[in-house]
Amino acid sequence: MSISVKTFASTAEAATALSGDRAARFMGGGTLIMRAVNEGDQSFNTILLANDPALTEIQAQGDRLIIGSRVTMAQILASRDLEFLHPVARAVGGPAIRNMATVGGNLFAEHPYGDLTAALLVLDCQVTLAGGQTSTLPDLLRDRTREPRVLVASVSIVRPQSGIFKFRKVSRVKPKGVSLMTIAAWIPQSGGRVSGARVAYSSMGPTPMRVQAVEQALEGATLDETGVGNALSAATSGIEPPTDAIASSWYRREVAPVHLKRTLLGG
(Lines of atoms letter the chains of each structure in order from A and count residues from 1; the text may use other names and numbers.)
(Lines give C-alpha, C1' and ligand atoms only; values in the text may rest on other atoms or scores of the structure.)
Protein backbone atom coordinates (compact mmCIF):
# COMPACT_ATOMS: atom_id res chain seq x y z
CA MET A 1 0.00 0.00 0.00
CA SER A 2 1.30 3.44 -0.93
CA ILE A 3 1.49 6.24 1.62
CA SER A 4 0.79 9.86 0.72
CA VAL A 5 2.22 12.79 2.67
CA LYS A 6 0.39 16.10 2.99
CA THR A 7 2.01 19.20 4.50
CA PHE A 8 0.07 22.17 5.86
CA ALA A 9 1.16 25.67 6.78
CA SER A 10 -1.01 25.82 9.91
CA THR A 11 -1.96 23.49 12.72
CA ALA A 12 -5.64 24.25 12.16
CA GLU A 13 -5.48 23.05 8.53
CA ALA A 14 -3.76 19.84 9.55
CA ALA A 15 -6.33 19.27 12.31
CA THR A 16 -9.21 19.68 9.85
CA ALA A 17 -7.63 17.16 7.51
CA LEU A 18 -7.03 14.74 10.39
CA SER A 19 -10.60 14.93 11.68
CA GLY A 20 -12.00 14.30 8.21
CA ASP A 21 -9.94 11.25 7.27
CA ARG A 22 -9.86 8.11 9.41
CA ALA A 23 -7.02 6.75 7.30
CA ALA A 24 -4.78 9.76 8.10
CA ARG A 25 -2.25 10.11 10.91
CA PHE A 26 -0.48 13.26 12.07
CA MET A 27 3.28 12.85 12.41
CA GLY A 28 5.16 14.64 15.17
CA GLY A 29 8.67 13.21 15.00
CA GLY A 30 8.06 9.87 13.33
CA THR A 31 9.58 7.40 15.82
CA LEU A 32 6.41 5.31 15.97
CA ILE A 33 4.55 6.19 12.80
CA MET A 34 7.52 5.46 10.52
CA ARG A 35 8.05 2.12 12.23
CA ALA A 36 4.39 1.36 11.51
CA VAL A 37 4.94 2.27 7.86
CA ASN A 38 8.01 0.04 7.64
CA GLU A 39 6.09 -2.84 9.24
CA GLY A 40 3.27 -2.51 6.68
CA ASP A 41 0.54 -1.14 8.97
CA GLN A 42 -2.66 -1.07 6.88
CA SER A 43 -4.70 1.14 9.23
CA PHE A 44 -3.65 4.42 7.54
CA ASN A 45 -2.54 5.60 4.11
CA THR A 46 -1.90 9.32 4.67
CA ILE A 47 0.66 11.12 6.83
CA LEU A 48 -0.06 14.74 7.76
CA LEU A 49 2.55 17.34 8.68
CA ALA A 50 2.30 20.97 9.83
CA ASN A 51 4.99 23.64 9.49
CA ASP A 52 3.54 25.90 12.19
CA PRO A 53 6.58 27.25 14.13
CA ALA A 54 4.55 27.44 17.35
CA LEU A 55 4.62 23.64 17.49
CA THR A 56 8.36 23.68 18.23
CA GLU A 57 8.42 26.54 20.77
CA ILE A 58 9.03 26.49 24.54
CA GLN A 59 7.64 29.51 26.39
CA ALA A 60 7.64 30.57 30.04
CA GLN A 61 4.31 32.00 31.21
CA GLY A 62 4.37 32.91 34.90
CA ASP A 63 4.87 29.77 36.94
CA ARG A 64 3.93 27.57 33.97
CA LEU A 65 5.74 26.46 30.83
CA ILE A 66 4.12 26.06 27.42
CA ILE A 67 5.68 23.30 25.31
CA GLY A 68 4.77 22.90 21.63
CA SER A 69 3.69 19.41 20.64
CA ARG A 70 6.57 18.97 18.17
CA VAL A 71 9.25 19.89 20.71
CA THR A 72 11.67 16.95 20.77
CA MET A 73 13.36 15.23 23.68
CA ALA A 74 16.63 16.74 22.42
CA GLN A 75 15.11 20.23 22.65
CA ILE A 76 14.00 19.52 26.21
CA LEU A 77 17.57 18.51 27.08
CA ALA A 78 18.86 21.77 25.58
CA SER A 79 16.38 23.94 27.53
CA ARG A 80 17.38 25.51 30.86
CA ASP A 81 13.74 26.20 31.65
CA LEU A 82 13.01 22.46 31.37
CA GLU A 83 16.00 21.27 33.37
CA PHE A 84 13.72 19.35 35.75
CA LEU A 85 12.58 17.25 32.75
CA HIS A 86 16.11 16.39 31.61
CA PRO A 87 16.15 12.99 33.40
CA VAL A 88 12.82 12.17 31.73
CA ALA A 89 13.92 13.14 28.22
CA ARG A 90 17.22 11.31 28.71
CA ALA A 91 15.28 8.12 29.49
CA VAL A 92 13.66 8.15 26.03
CA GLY A 93 15.80 6.00 23.73
CA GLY A 94 19.22 7.03 22.50
CA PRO A 95 20.39 10.26 20.81
CA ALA A 96 18.85 9.42 17.42
CA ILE A 97 15.45 8.73 18.97
CA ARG A 98 15.62 11.83 21.18
CA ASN A 99 16.23 13.95 18.08
CA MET A 100 12.92 12.69 16.66
CA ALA A 101 10.62 11.83 19.56
CA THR A 102 8.20 14.65 20.37
CA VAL A 103 6.10 15.72 23.33
CA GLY A 104 2.86 15.35 21.37
CA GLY A 105 3.81 11.97 19.97
CA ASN A 106 4.54 10.69 23.47
CA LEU A 107 0.96 11.45 24.51
CA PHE A 108 -0.27 8.95 21.92
CA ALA A 109 2.46 6.33 22.43
CA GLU A 110 0.97 3.09 23.68
CA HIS A 111 2.46 0.74 26.26
CA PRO A 112 5.40 0.16 26.84
CA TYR A 113 6.14 3.75 25.77
CA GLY A 114 4.88 7.04 27.22
CA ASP A 115 7.51 7.77 29.88
CA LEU A 116 7.20 11.54 29.45
CA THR A 117 3.42 11.34 29.74
CA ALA A 118 3.70 9.92 33.27
CA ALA A 119 5.80 12.94 34.24
CA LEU A 120 3.34 15.38 32.66
CA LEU A 121 0.48 13.80 34.62
CA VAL A 122 1.98 14.90 37.93
CA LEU A 123 2.94 18.36 36.65
CA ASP A 124 -0.68 19.55 36.36
CA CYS A 125 -0.57 19.22 32.57
CA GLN A 126 -3.21 21.03 30.53
CA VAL A 127 -3.49 20.19 26.83
CA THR A 128 -4.31 22.73 24.14
CA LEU A 129 -5.73 21.27 20.96
CA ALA A 130 -5.54 22.76 17.49
CA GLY A 131 -8.26 25.40 17.33
CA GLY A 132 -7.72 26.50 20.93
CA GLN A 133 -9.85 23.98 22.83
CA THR A 134 -8.35 22.65 26.04
CA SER A 135 -8.39 19.23 27.63
CA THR A 136 -7.04 17.65 30.76
CA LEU A 137 -4.37 15.06 30.14
CA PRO A 138 -6.37 12.17 31.71
CA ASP A 139 -9.28 12.99 29.37
CA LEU A 140 -6.97 13.03 26.36
CA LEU A 141 -5.47 9.68 27.33
CA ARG A 142 -8.93 8.19 27.80
CA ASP A 143 -10.11 9.37 24.37
CA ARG A 144 -6.89 9.24 22.33
CA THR A 145 -7.94 6.29 20.13
CA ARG A 146 -11.43 7.60 19.40
CA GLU A 147 -12.50 9.07 16.09
CA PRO A 148 -12.27 11.77 14.97
CA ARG A 149 -8.71 11.99 16.19
CA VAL A 150 -7.50 15.23 17.73
CA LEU A 151 -4.32 17.17 17.09
CA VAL A 152 -2.43 18.48 20.12
CA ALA A 153 -0.92 21.95 19.67
CA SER A 154 0.86 22.31 23.04
CA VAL A 155 0.92 21.31 26.67
CA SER A 156 1.16 23.55 29.73
CA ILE A 157 2.85 22.36 32.92
CA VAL A 158 3.86 23.84 36.26
CA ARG A 159 7.53 24.53 36.97
CA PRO A 160 8.27 22.53 40.15
CA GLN A 161 10.42 23.81 42.95
CA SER A 162 13.67 21.99 43.64
CA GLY A 163 13.26 18.55 45.19
CA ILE A 164 9.52 18.26 44.66
CA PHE A 165 9.55 16.40 41.33
CA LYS A 166 10.90 12.84 41.18
CA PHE A 167 11.18 10.40 38.27
CA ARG A 168 12.33 6.81 37.77
CA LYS A 169 12.26 4.57 34.71
CA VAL A 170 12.68 0.86 35.33
CA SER A 171 14.03 -1.09 32.37
CA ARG A 172 15.66 -4.48 31.91
CA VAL A 173 17.87 -3.21 29.10
CA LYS A 174 20.00 -0.19 29.91
CA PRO A 175 20.44 2.54 28.93
CA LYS A 176 17.87 2.50 26.11
CA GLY A 177 15.36 -0.22 26.93
CA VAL A 178 11.59 0.16 27.02
CA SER A 179 9.82 0.49 30.34
CA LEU A 180 8.99 -2.29 32.71
CA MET A 181 7.42 0.57 34.65
CA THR A 182 7.91 4.30 35.02
CA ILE A 183 7.13 6.33 38.14
CA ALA A 184 6.76 10.10 38.35
CA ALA A 185 5.98 11.89 41.60
CA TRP A 186 5.24 15.43 42.77
CA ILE A 187 5.90 15.50 46.52
CA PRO A 188 5.39 18.93 48.16
CA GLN A 189 5.69 19.12 51.94
CA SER A 190 4.32 21.44 54.59
CA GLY A 191 5.64 21.37 58.13
CA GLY A 192 7.68 18.27 57.36
CA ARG A 193 4.70 16.30 56.05
CA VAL A 194 3.54 15.49 52.53
CA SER A 195 0.73 17.71 51.30
CA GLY A 196 -0.92 17.31 47.88
CA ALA A 197 1.22 14.52 46.44
CA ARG A 198 0.71 13.38 42.86
CA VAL A 199 2.04 10.02 41.69
CA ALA A 200 1.76 8.49 38.21
CA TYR A 201 2.83 5.27 36.50
CA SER A 202 3.30 4.26 32.90
CA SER A 203 3.54 0.67 31.62
CA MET A 204 1.28 -0.40 34.48
CA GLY A 205 -2.01 -0.20 32.58
CA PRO A 206 -3.47 0.61 29.15
CA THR A 207 -2.40 4.26 29.50
CA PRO A 208 -0.19 6.24 31.88
CA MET A 209 -2.23 6.94 35.01
CA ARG A 210 -2.37 8.75 38.34
CA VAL A 211 -2.22 6.37 41.32
CA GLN A 212 -4.80 7.77 43.69
CA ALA A 213 -4.39 5.10 46.39
CA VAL A 214 -0.71 6.00 46.74
CA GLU A 215 -1.46 9.73 46.73
CA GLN A 216 -4.03 9.32 49.50
CA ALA A 217 -1.68 7.17 51.58
CA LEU A 218 1.05 9.81 51.34
CA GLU A 219 -1.14 12.68 52.50
CA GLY A 220 0.12 13.91 55.86
CA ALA A 221 2.93 11.36 55.97
CA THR A 222 6.58 12.02 56.67
CA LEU A 223 8.91 11.31 53.79
CA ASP A 224 10.95 8.60 55.47
CA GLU A 225 11.00 4.79 55.81
CA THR A 226 8.16 4.75 58.33
CA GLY A 227 6.06 7.46 56.73
CA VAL A 228 5.85 5.92 53.27
CA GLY A 229 4.89 2.45 54.51
CA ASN A 230 1.18 2.81 53.76
CA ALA A 231 1.93 4.21 50.31
CA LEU A 232 4.11 1.20 49.48
CA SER A 233 1.33 -1.15 50.61
CA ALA A 234 -1.00 0.67 48.20
CA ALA A 235 1.49 0.64 45.31
CA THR A 236 -0.75 -1.44 43.03
CA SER A 237 -4.13 -0.91 44.67
CA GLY A 238 -6.82 -0.71 42.01
CA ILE A 239 -4.34 -1.37 39.19
CA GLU A 240 -4.12 -4.36 36.85
CA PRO A 241 -0.61 -4.31 35.36
CA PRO A 242 -0.20 -5.87 31.90
CA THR A 243 1.59 -9.08 31.05
CA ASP A 244 3.83 -8.75 28.00
CA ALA A 245 7.21 -9.81 26.63
CA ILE A 246 8.94 -7.54 29.14
CA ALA A 247 7.34 -8.75 32.37
CA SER A 248 4.30 -10.48 33.78
CA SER A 249 1.54 -8.74 35.66
CA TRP A 250 2.63 -10.66 38.78
CA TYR A 251 6.21 -9.45 38.47
CA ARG A 252 5.16 -5.83 38.01
CA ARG A 253 3.05 -6.08 41.16
CA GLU A 254 5.96 -7.54 43.09
CA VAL A 255 8.52 -4.91 42.14
CA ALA A 256 6.25 -1.83 42.15
CA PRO A 257 6.61 -1.15 45.91
CA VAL A 258 10.41 -1.49 45.66
CA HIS A 259 10.70 1.07 42.89
CA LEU A 260 8.10 3.37 44.42
CA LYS A 261 10.16 3.46 47.62
CA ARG A 262 13.32 4.26 45.68
CA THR A 263 11.50 7.05 43.85
CA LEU A 264 10.04 8.61 46.99
CA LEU A 265 13.15 8.33 49.17
CA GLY A 266 15.83 8.67 46.52
CA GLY A 267 17.34 5.21 46.94
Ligand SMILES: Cc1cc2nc3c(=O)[nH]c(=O)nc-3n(C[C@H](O)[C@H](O)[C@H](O)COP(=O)(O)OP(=O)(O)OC[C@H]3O[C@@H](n4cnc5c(N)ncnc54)[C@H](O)[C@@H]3O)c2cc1C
The other form holds:
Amino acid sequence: MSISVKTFASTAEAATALSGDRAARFMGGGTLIMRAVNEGDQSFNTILLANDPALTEIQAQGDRLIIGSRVTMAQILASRDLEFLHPVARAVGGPAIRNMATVGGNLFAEHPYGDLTAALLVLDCQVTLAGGQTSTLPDLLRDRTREPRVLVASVSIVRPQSGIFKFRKVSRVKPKGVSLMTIAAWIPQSGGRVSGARVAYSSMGPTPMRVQAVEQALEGATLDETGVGNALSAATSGIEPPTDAIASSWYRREVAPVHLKRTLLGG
Ligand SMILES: Cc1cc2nc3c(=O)[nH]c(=O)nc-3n(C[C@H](O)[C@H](O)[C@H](O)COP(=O)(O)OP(=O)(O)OC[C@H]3O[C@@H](n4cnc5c(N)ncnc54)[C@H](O)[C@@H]3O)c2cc1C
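For comparison with the form predicted on its own, provide the form predicted in complex with the named molecule.
Every chain and every other molecule in the complex is listed next, the one we just looked at coming first.
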Protein backbone atom coordinates (compact mmCIF):
# COMPACT_ATOMS: atom_id res chain seq x y z
CA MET A 1 0.00 0.00 0.00
CA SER A 2 1.31 3.45 -0.84
CA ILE A 3 1.53 6.13 1.85
CA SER A 4 1.04 9.80 1.08
CA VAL A 5 2.83 12.43 3.13
CA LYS A 6 1.29 15.89 3.54
CA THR A 7 3.28 18.74 5.04
CA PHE A 8 1.58 21.82 6.49
CA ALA A 9 3.05 25.17 7.49
CA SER A 10 0.65 25.58 10.40
CA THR A 11 -0.44 23.28 13.20
CA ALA A 12 -4.06 24.32 12.66
CA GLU A 13 -4.04 23.08 9.05
CA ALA A 14 -2.50 19.77 10.10
CA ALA A 15 -5.14 19.40 12.85
CA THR A 16 -7.95 20.01 10.38
CA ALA A 17 -6.51 17.41 8.01
CA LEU A 18 -6.16 14.95 10.92
CA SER A 19 -9.71 15.37 12.17
CA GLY A 20 -11.14 14.92 8.67
CA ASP A 21 -9.35 11.70 7.74
CA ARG A 22 -9.56 8.52 9.83
CA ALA A 23 -6.72 7.00 7.79
CA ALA A 24 -4.33 9.88 8.57
CA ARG A 25 -1.75 9.99 11.37
CA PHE A 26 0.21 13.00 12.60
CA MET A 27 3.93 12.29 12.74
CA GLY A 28 6.23 13.68 15.42
CA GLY A 29 9.69 12.18 15.04
CA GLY A 30 8.42 9.02 13.35
CA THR A 31 10.22 6.42 15.50
CA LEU A 32 6.98 4.45 15.87
CA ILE A 33 5.04 5.63 12.81
CA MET A 34 7.84 4.72 10.41
CA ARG A 35 8.31 1.37 12.13
CA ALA A 36 4.59 0.73 11.59
CA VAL A 37 4.97 1.65 7.90
CA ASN A 38 7.91 -0.73 7.56
CA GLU A 39 5.92 -3.50 9.24
CA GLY A 40 3.06 -3.03 6.76
CA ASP A 41 0.50 -1.48 9.13
CA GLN A 42 -2.67 -1.02 7.04
CA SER A 43 -4.55 1.13 9.55
CA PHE A 44 -3.42 4.42 8.00
CA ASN A 45 -2.40 5.60 4.53
CA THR A 46 -1.55 9.26 5.11
CA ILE A 47 1.16 10.83 7.23
CA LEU A 48 0.75 14.47 8.28
CA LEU A 49 3.64 16.74 9.16
CA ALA A 50 3.64 20.31 10.51
CA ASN A 51 6.58 22.66 10.17
CA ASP A 52 5.25 25.19 12.69
CA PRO A 53 8.35 26.39 14.64
CA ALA A 54 6.24 26.79 17.82
CA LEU A 55 6.03 22.99 18.00
CA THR A 56 9.76 22.75 18.63
CA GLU A 57 10.05 25.53 21.24
CA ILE A 58 10.72 25.30 24.98
CA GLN A 59 9.54 28.36 26.94
CA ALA A 60 9.74 29.27 30.63
CA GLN A 61 6.59 30.99 31.96
CA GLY A 62 6.83 31.76 35.68
CA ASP A 63 7.09 28.48 37.55
CA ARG A 64 5.92 26.52 34.49
CA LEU A 65 7.64 25.32 31.35
CA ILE A 66 5.88 25.02 28.01
CA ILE A 67 7.29 22.30 25.76
CA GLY A 68 6.25 22.07 22.10
CA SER A 69 5.01 18.64 21.08
CA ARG A 70 7.77 18.17 18.48
CA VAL A 71 10.54 18.86 20.99
CA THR A 72 12.80 15.80 20.93
CA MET A 73 14.47 13.95 23.79
CA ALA A 74 17.78 15.30 22.48
CA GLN A 75 16.43 18.86 22.74
CA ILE A 76 15.37 18.19 26.33
CA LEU A 77 18.91 17.00 27.06
CA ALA A 78 20.30 20.22 25.58
CA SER A 79 18.00 22.46 27.65
CA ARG A 80 19.19 23.95 30.94
CA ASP A 81 15.63 24.81 31.92
CA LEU A 82 14.72 21.14 31.62
CA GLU A 83 17.70 19.78 33.54
CA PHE A 84 15.41 17.94 35.96
CA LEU A 85 14.10 15.96 32.95
CA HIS A 86 17.55 14.93 31.70
CA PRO A 87 17.52 11.52 33.46
CA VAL A 88 14.08 10.92 31.94
CA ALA A 89 15.03 11.86 28.37
CA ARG A 90 18.23 9.84 28.69
CA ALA A 91 16.14 6.79 29.59
CA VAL A 92 14.36 6.84 26.20
CA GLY A 93 16.04 4.51 23.68
CA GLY A 94 19.56 5.13 22.38
CA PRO A 95 21.02 8.31 20.86
CA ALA A 96 19.50 7.76 17.40
CA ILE A 97 16.02 7.33 18.89
CA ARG A 98 16.47 10.34 21.20
CA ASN A 99 17.36 12.52 18.21
CA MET A 100 13.94 11.82 16.68
CA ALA A 101 11.61 10.79 19.52
CA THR A 102 9.28 13.65 20.46
CA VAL A 103 7.34 14.63 23.56
CA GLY A 104 4.04 14.46 21.63
CA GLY A 105 4.81 11.00 20.27
CA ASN A 106 5.61 9.72 23.77
CA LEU A 107 2.09 10.64 24.93
CA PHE A 108 0.69 8.23 22.33
CA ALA A 109 3.36 5.52 22.45
CA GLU A 110 1.82 2.20 23.41
CA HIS A 111 3.01 -0.22 26.09
CA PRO A 112 5.85 -0.73 27.00
CA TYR A 113 6.77 2.83 26.04
CA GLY A 114 5.84 6.11 27.72
CA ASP A 115 8.75 6.75 30.10
CA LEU A 116 8.57 10.52 29.66
CA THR A 117 4.78 10.45 29.99
CA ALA A 118 5.07 8.90 33.47
CA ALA A 119 7.24 11.86 34.48
CA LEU A 120 4.84 14.39 32.94
CA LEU A 121 1.98 12.83 34.94
CA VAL A 122 3.57 13.87 38.24
CA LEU A 123 4.66 17.29 36.97
CA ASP A 124 1.05 18.56 36.83
CA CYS A 125 1.04 18.36 33.03
CA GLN A 126 -1.58 20.36 31.13
CA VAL A 127 -1.93 19.50 27.46
CA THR A 128 -2.75 22.15 24.85
CA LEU A 129 -4.30 20.88 21.65
CA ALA A 130 -4.02 22.50 18.24
CA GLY A 131 -6.84 25.02 18.32
CA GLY A 132 -6.07 26.05 21.90
CA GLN A 133 -8.30 23.69 23.91
CA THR A 134 -6.66 22.23 26.99
CA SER A 135 -6.86 18.80 28.54
CA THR A 136 -5.39 17.13 31.57
CA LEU A 137 -2.88 14.42 30.76
CA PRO A 138 -4.94 11.62 32.42
CA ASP A 139 -7.91 12.64 30.23
CA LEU A 140 -5.76 12.62 27.09
CA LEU A 141 -4.39 9.18 27.97
CA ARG A 142 -7.89 7.83 28.65
CA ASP A 143 -9.15 9.08 25.28
CA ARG A 144 -6.04 8.68 23.16
CA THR A 145 -7.43 6.02 20.86
CA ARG A 146 -10.66 7.88 20.20
CA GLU A 147 -11.67 9.20 16.77
CA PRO A 148 -11.26 11.84 15.51
CA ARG A 149 -7.68 11.97 16.71
CA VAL A 150 -6.41 15.12 18.38
CA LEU A 151 -3.18 16.92 17.62
CA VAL A 152 -1.20 17.95 20.70
CA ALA A 153 0.51 21.33 20.28
CA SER A 154 2.36 21.57 23.60
CA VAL A 155 2.50 20.46 27.21
CA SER A 156 2.89 22.67 30.27
CA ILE A 157 4.61 21.34 33.41
CA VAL A 158 5.71 22.75 36.75
CA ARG A 159 9.37 23.25 37.45
CA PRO A 160 10.14 21.16 40.57
CA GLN A 161 12.11 22.47 43.50
CA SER A 162 15.26 20.53 44.22
CA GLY A 163 14.73 16.99 45.55
CA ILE A 164 10.95 16.83 45.03
CA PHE A 165 10.99 15.02 41.69
CA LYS A 166 12.20 11.40 41.47
CA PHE A 167 12.42 9.08 38.49
CA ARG A 168 13.47 5.45 37.99
CA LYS A 169 13.29 3.27 34.91
CA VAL A 170 13.70 -0.44 35.57
CA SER A 171 14.85 -2.54 32.64
CA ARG A 172 16.73 -5.77 32.22
CA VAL A 173 19.06 -4.50 29.49
CA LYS A 174 21.15 -1.45 30.30
CA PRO A 175 21.43 1.28 29.16
CA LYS A 176 18.86 1.10 26.35
CA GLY A 177 16.43 -1.59 27.47
CA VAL A 178 12.67 -1.43 27.27
CA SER A 179 10.96 -0.68 30.55
CA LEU A 180 9.85 -3.41 32.92
CA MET A 181 8.47 -0.66 35.10
CA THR A 182 9.02 3.09 35.16
CA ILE A 183 8.24 5.13 38.28
CA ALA A 184 8.00 8.91 38.59
CA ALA A 185 7.24 10.64 41.87
CA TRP A 186 6.65 14.17 43.13
CA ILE A 187 7.16 14.11 46.90
CA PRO A 188 6.69 17.48 48.67
CA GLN A 189 7.06 17.52 52.44
CA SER A 190 5.66 19.81 55.09
CA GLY A 191 6.86 19.63 58.70
CA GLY A 192 8.80 16.45 57.92
CA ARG A 193 5.79 14.64 56.47
CA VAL A 194 4.73 13.96 52.90
CA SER A 195 1.97 16.26 51.73
CA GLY A 196 0.37 16.07 48.27
CA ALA A 197 2.49 13.31 46.72
CA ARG A 198 2.01 12.33 43.09
CA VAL A 199 3.23 8.95 41.87
CA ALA A 200 2.96 7.51 38.35
CA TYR A 201 3.98 4.32 36.56
CA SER A 202 4.44 3.35 32.97
CA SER A 203 4.67 -0.20 31.62
CA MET A 204 2.32 -1.33 34.41
CA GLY A 205 -0.94 -1.01 32.45
CA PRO A 206 -2.33 -0.12 29.05
CA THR A 207 -1.23 3.51 29.44
CA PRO A 208 1.02 5.38 31.90
CA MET A 209 -1.04 6.08 35.03
CA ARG A 210 -1.17 7.86 38.39
CA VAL A 211 -1.11 5.40 41.32
CA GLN A 212 -3.70 6.80 43.69
CA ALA A 213 -3.45 4.04 46.32
CA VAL A 214 0.25 4.81 46.76
CA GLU A 215 -0.35 8.56 46.81
CA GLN A 216 -3.01 8.18 49.54
CA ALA A 217 -0.79 5.90 51.62
CA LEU A 218 2.04 8.45 51.46
CA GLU A 219 -0.08 11.34 52.72
CA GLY A 220 1.23 12.36 56.15
CA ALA A 221 3.94 9.67 56.12
CA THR A 222 7.56 10.25 57.03
CA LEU A 223 9.99 9.55 54.23
CA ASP A 224 11.80 6.65 55.87
CA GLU A 225 11.64 2.83 56.00
CA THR A 226 8.76 2.73 58.47
CA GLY A 227 6.89 5.69 57.04
CA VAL A 228 6.64 4.36 53.49
CA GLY A 229 5.54 0.84 54.56
CA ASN A 230 1.85 1.34 53.71
CA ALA A 231 2.72 2.89 50.35
CA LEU A 232 4.87 -0.13 49.46
CA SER A 233 2.03 -2.48 50.45
CA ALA A 234 -0.21 -0.51 48.07
CA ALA A 235 2.34 -0.55 45.23
CA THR A 236 0.11 -2.53 42.84
CA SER A 237 -3.25 -2.02 44.52
CA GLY A 238 -5.96 -1.69 41.84
CA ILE A 239 -3.45 -2.35 39.05
CA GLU A 240 -3.34 -5.24 36.58
CA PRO A 241 0.26 -5.27 35.33
CA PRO A 242 0.64 -6.75 31.85
CA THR A 243 2.51 -9.89 30.87
CA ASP A 244 4.78 -9.33 27.88
CA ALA A 245 8.16 -10.38 26.50
CA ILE A 246 9.92 -8.37 29.22
CA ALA A 247 8.20 -9.78 32.31
CA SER A 248 5.10 -11.52 33.57
CA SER A 249 2.35 -9.74 35.44
CA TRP A 250 3.32 -11.78 38.54
CA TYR A 251 6.95 -10.63 38.32
CA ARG A 252 5.96 -6.99 37.91
CA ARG A 253 3.81 -7.25 41.04
CA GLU A 254 6.63 -8.88 42.99
CA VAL A 255 9.25 -6.27 42.16
CA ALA A 256 7.05 -3.15 42.21
CA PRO A 257 7.41 -2.51 46.00
CA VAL A 258 11.19 -2.96 45.80
CA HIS A 259 11.56 -0.38 43.03
CA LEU A 260 9.02 1.96 44.58
CA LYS A 261 11.02 1.91 47.82
CA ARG A 262 14.24 2.68 45.94
CA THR A 263 12.53 5.54 44.13
CA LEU A 264 11.14 7.06 47.33
CA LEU A 265 14.12 6.55 49.63
CA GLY A 266 17.02 6.25 47.20
CA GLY A 267 19.39 3.31 46.93
C1 LIG B 1 14.26 1.09 19.14
C2 LIG B 1 13.24 1.90 19.93
C3 LIG B 1 13.47 2.13 21.28
C4 LIG B 1 12.56 2.88 22.01
N5 LIG B 1 12.79 3.08 23.34
C6 LIG B 1 11.89 3.79 24.07
C7 LIG B 1 12.10 3.99 25.46
O8 LIG B 1 13.09 3.55 26.03
N9 LIG B 1 11.16 4.70 26.14
C10 LIG B 1 10.03 5.21 25.55
O11 LIG B 1 9.22 5.84 26.22
N12 LIG B 1 9.81 5.03 24.24
C13 LIG B 1 10.69 4.34 23.49
N14 LIG B 1 10.48 4.13 22.16
C15 LIG B 1 9.22 4.60 21.58
C16 LIG B 1 9.31 5.99 20.93
O17 LIG B 1 10.54 6.20 20.28
C18 LIG B 1 9.10 7.13 21.91
O19 LIG B 1 8.00 6.85 22.75
C20 LIG B 1 8.90 8.47 21.23
O21 LIG B 1 8.78 9.52 22.18
C22 LIG B 1 7.73 8.52 20.27
O23 LIG B 1 7.76 9.78 19.64
P24 LIG B 1 7.79 9.96 18.06
O25 LIG B 1 7.81 11.43 17.81
O26 LIG B 1 8.89 9.19 17.41
O27 LIG B 1 6.40 9.33 17.68
P28 LIG B 1 5.80 9.07 16.23
O29 LIG B 1 6.32 7.77 15.70
O30 LIG B 1 5.95 10.26 15.37
O31 LIG B 1 4.26 8.92 16.61
C32 LIG B 1 3.84 7.93 17.56
C33 LIG B 1 2.32 8.10 17.75
O34 LIG B 1 2.05 9.36 18.37
C35 LIG B 1 1.19 10.14 17.55
N36 LIG B 1 1.65 11.52 17.67
C37 LIG B 1 2.92 11.97 17.55
N38 LIG B 1 2.96 13.30 17.82
C39 LIG B 1 1.69 13.67 18.08
C40 LIG B 1 1.08 14.92 18.41
N41 LIG B 1 1.79 16.04 18.55
N42 LIG B 1 -0.25 14.95 18.60
C43 LIG B 1 -0.99 13.82 18.47
N44 LIG B 1 -0.48 12.60 18.16
C45 LIG B 1 0.85 12.54 17.98
C46 LIG B 1 1.35 9.58 16.15
O47 LIG B 1 0.22 9.85 15.34
C48 LIG B 1 1.53 8.11 16.45
O49 LIG B 1 0.28 7.50 16.68
C50 LIG B 1 11.39 3.40 21.39
C51 LIG B 1 11.17 3.17 20.03
C52 LIG B 1 12.08 2.42 19.30
C53 LIG B 1 11.81 2.20 17.83
